[in-house]
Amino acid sequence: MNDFPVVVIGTSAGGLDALRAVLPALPVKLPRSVIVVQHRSADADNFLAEFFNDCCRLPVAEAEEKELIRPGHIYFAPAAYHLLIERDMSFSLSVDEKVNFSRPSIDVLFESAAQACGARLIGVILTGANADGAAGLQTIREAGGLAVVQQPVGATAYYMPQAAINAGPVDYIMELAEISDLIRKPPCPKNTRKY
């Protein structure tokens, strides 16, 4: 049984290098969808999806409006749009106001994912230089999902993972390689609470 069919990841400053350590390590036939918000400028092109599609074993693309989320795929939030997960497990895009100075916002994705997936969700905060994602990660944990944070020591920008830890309890504080392992093989849901 796939207890965690969806993984949401949020990152900002230093995110490209962090994602390079996590995403290409994921195996073919991963039974989970991986959905990423990487902060970037509003006029950014499709570079992230194209770059990771070339170096990952899973197909990688930008999420599209009303697209159904498929396991074994990696999706990036498009530049200048909030990315949300609907209850029917499709994407929606929004041009609502920025949240935490960001669009796409990690909090927006995480909070919508928690509503759609409940306990069947893993939320991951990686390197970054603001507090976006801290509240959303707590929403995931309150819904019964797993809250995972990159070890701030050694992160390119420690502020975002540290803000997530400061916001409330998290389940795991991990190095990047450990995060890849957890996405590949999550722990038993009954044995998850660590911090």
Given for the second form:
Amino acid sequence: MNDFPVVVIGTSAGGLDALRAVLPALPVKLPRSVIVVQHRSADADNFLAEFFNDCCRLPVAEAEEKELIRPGHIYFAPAAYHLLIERDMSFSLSVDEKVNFSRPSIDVLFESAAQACGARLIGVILTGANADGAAGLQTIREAGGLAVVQQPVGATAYYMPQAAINAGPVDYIMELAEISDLIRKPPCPKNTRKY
Amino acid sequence: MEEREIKEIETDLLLEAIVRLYGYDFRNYARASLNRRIQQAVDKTNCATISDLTARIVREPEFFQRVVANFSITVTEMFRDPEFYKVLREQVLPYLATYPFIKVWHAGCATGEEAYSLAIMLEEEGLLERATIYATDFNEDALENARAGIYPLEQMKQYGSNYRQAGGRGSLSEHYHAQYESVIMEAKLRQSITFSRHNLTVDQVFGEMHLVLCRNVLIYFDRTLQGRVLRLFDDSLVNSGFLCLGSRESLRFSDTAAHFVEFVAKGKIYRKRTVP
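Take the protein just shown as the form predicted on its own and give its structure as the form predicted together with its partner chain.
Following is the full complex, with the preceding chain placed first.
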């Protein structure tokens, strides 16, 4: 049984390099969907998705509204839109106010993912320079999902992972390579709570 | 039962109560972003749960009016997506100029910034005298702001930059008057736009249009409601009329897609086919 069909990742400053250490290592036939919010300017094109599509073994694309989320795919939130997950495992977009000065916002993705997936969800916070995602990661954990944070020491920008750790208990604080391994082979959910 | 299942049921009951008591139908809205706004309403009104919010909404019509205003998305700006307005000006307005009169419907206009953007473009292209712009929304508070045409001065810098990128012919400041910390749009512009209430979920066609703009509204609806609204636009448009959607919206999955051809892919501008 697939305990974690969905992985959500949030990152900001330094995210490109961090994601390069996590995403290309993921194997074909990964039985999970990986959904990424990377903060960037509102008029950014789809460079990110194209870049990672070229260096990943899994297909990478920007999420389209109403698109059904498929396993073995990596999705990026498009610039200037919030990305949300619906109960039927499809994507929604919104142009609601910015959250934590950000659109797309990590909190918005994480909170909707927790509502849609419950415990069958892994949330990951990587390098970044604001506190977006800290609240969302707690929501994921409260719904029974796995909360994972990049080790702030050594992260390009420590603020975002540190804020996520300060917001409440998390399950793992790891280096990037370990995070990639965890996405490949997550632990059995019930036996791994450390706190 | 899991908390999220309970919230799902509470939300269903809330939306059912709203449509039966007040006629606003949010049942076919995309749930994930509606959930956020419902949660915001719960927090803002110091309710403990969605059920508490429902109880007050059922018993207090004035309370409902305040809450529902926050269910609509009023985030907008002038010449939002300047590239779109540039394409509209350069490639669509020349077609509209061939009509003796031009009718435009801007659906989901919120506080009116984009309707004024359109009016400014029509004015600069010498088409405003021939044009009637209907700008509609279900949110009466937002419409009230739109009719007033008053906006914070501090936003004009950003809007001016959008305006120039959108191919503006002069300066945006020629189209408004500034006083203290606010600006008011030119009277000529305000008079050219009819702001009125129309709810896309329940209301019908109200006129024959040459151009329909509805940008970043459909993303808030589920497939069923998107289909209804697109049929409404289809029925409103004259043959060869234009339909403009948001940059992330498309006709791809709707049954009205066959009635349109893609006019400009990047700007999400479609043109209604001529019936043979």
